[in-house]
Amino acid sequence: MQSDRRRLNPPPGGTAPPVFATVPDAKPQRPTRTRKPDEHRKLFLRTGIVPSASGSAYYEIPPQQQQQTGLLVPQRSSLKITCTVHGPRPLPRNAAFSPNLLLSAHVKFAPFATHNRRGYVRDASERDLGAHLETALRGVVIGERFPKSGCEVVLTILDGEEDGWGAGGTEVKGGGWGIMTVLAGCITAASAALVDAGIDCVDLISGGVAAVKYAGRHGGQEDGVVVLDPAPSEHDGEIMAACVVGYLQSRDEVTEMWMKGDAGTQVQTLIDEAVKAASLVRAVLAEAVKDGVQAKVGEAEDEAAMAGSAKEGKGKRRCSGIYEAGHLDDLLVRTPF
């Protein structure tokens, strides 16, 4: 009997899924914060990663410490965000007239971004992230210079900051503090992508986050310590409040602020530390934008040099062809038949 070539036939024998063995003595240990309260994690930022988009950026906060256990499931979460900017481009003819640029932000978690698998349709948290991001970016973009135009900012979160600590791959449950770090990363990545797209902005906007960590009770009241760039997996159940800001350093303005929790009497201190975290991120953002601009200038110079050399070579070949044609006519005249 001939096999059906239009189908993917299963293997003749049975198959079994692979089972990964772990070290018997391996026990999950909750990661602890080894950084100082005013120290930010190292981050990576690069622009121009998607050639087909008008502007793009990649933002990453890698795990700060290596995993010592023999478990396959990572105990420390990281943050990886890709951002693409499409536009400015003209609005459809049936759209209403707009004297300013219509900016829209779309934030989506990849299905594999967190321990708890995400859906393919945006949920309420992703829509909230998009709304906060639009508010932060509208105070930066000079929309009057792009009338009757639209711009779309699309962010995909490849690896999201977890809300808590998952012991041995168990379900992660937390108070929703990880989304604050995600929003700060989205603001920074979107700012870099807008600059890479050549959209006029009043300043670079950077996102910073700070939190109040529980430090015991004193005099019948709970004492808290303000820390920069909190990782929820390192402060499982210890975060009392958190604040994320979108900060313009050269103008000393805040275009977006989102506070969650009960900070008590440390509200102003929490906001100041979040601004300080945004200022630290601004240094990395400025260097990434500078490197992206220098790379574009270098590519433009190389293309101009190649075009000039090709033009000169084309002129030389044309002159040599004319000479060869004239020489051939001379030979035909002199050759007797």
Given for the second form:
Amino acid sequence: MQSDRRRLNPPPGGTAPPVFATVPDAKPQRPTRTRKPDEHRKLFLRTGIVPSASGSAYYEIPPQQQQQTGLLVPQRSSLKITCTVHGPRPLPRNAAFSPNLLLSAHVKFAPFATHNRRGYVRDASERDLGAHLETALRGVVIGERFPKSGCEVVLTILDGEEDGWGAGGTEVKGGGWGIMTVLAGCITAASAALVDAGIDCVDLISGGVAAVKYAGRHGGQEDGVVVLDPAPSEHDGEIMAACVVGYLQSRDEVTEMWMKGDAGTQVQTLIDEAVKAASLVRAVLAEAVKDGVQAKVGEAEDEAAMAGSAKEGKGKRRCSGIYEAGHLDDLLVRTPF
Amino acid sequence: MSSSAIALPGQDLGPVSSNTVGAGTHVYGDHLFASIAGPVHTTAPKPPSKAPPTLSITRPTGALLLPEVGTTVLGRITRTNARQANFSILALGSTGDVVLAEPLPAIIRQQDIRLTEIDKITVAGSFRVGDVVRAVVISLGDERAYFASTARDELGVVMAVSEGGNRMVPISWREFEEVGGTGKKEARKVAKVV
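Could I see the form predicted in complex with the partner chain next, after the form predicted alone?
Zooming out: every chain and molecule, the one shown earlier first.
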């Protein structure tokens, strides 16, 4: 492979993450799913974090339980997504006249996001994610209100969910299910950022993911159990099929659906559970968007008041967003169940 | 005008029979829904009209993101030729309330500079490169530029700099005078100071 001459390259043979020897008496416990099959993990969502973009959002699924002491390897990965929206902005000069908004969505994993280091150039799975996301957003944006303009939605995944569980040197069985949860998160984050940018949308779109897993470990019974919001590290090697939907709750519409694997007789149940997951996520999304708008309205009122009254020295600038360190715990919004 | 709680996209605002669609809302079936997140405003129609009140939602950062037909804009002239003047739209609103993140290209054609005697007008005698103009958008135009017009009293050049580089002030509807320097007068299509 040709080396990238514009950057400082890693060693040509690749790098491997360190494998730590386990302390003999602290046996690493494989994480299992402790929540109910129809319970979603806690989410964190905040809008308005990038002042220079038209709209932005930060989405995170933090690790749900405390780490076991004595181990340096994180046992539960988390999902962290940043989304920025630029637009509506004028199209390039040689573009044809378009009576609707030209939406383009780009998804990129940061090189440090996954266990195996990713490259700087977008690969096929990232382009695939971008295509799915664009399909989801196309059904929700009212394009005819923005003629001759384009809008770019850029997502960066800072920490992607691992496909399996690699602590203690055990082999990762993989299967590529982590990307489904990532897409669900991307849809939700993009929706929050679009609303933050003030682009007309039909509804708040939320992403939900569900999976069919073997009832027992590795086979046994024929019918699987459908679970909501599968964390791949908890279900390593157990997932038979998974489905992601982009769902509009007020219209009861699905704008995007991606199903992988063989769900057997449970296709309809799988889709229904994914829609249910999306409904749970929407509650968090609505609250985060509302907080963001209220902060903006408050800022606008402050500015109007300051402009009206006499100016004294330098004006105060109230920063909203995740600049307040140490208060993240207060803002974890629990999904209702 | 009354404002109330914040609405989110997809929120039901009421049936179409008792509310008229305004900015930031859309109709689906026989109900009105919100399109953007923001405070909802109810505007009662003028007394002779019996139409239901208009519901609109304003964005916290400004009413518009893009100029529509009829929007007054502020911009700076970038290029002139015999038939038209090119300018880039920098802000929306007659006082530039909403500053655009990216300037939009626009054109004022020779026939749209003034209302009267449009065949005798010269573009060079109305605008110069670097002038700040107030214009109204008359059309979305083609893929390259919006079409704008200054054919009203309050539209035209707002700020201009003389050939010598000095500030100028308007003295009539078609002349600017240099402040300091030589005190020369230069011809422009001047916006009426309101």
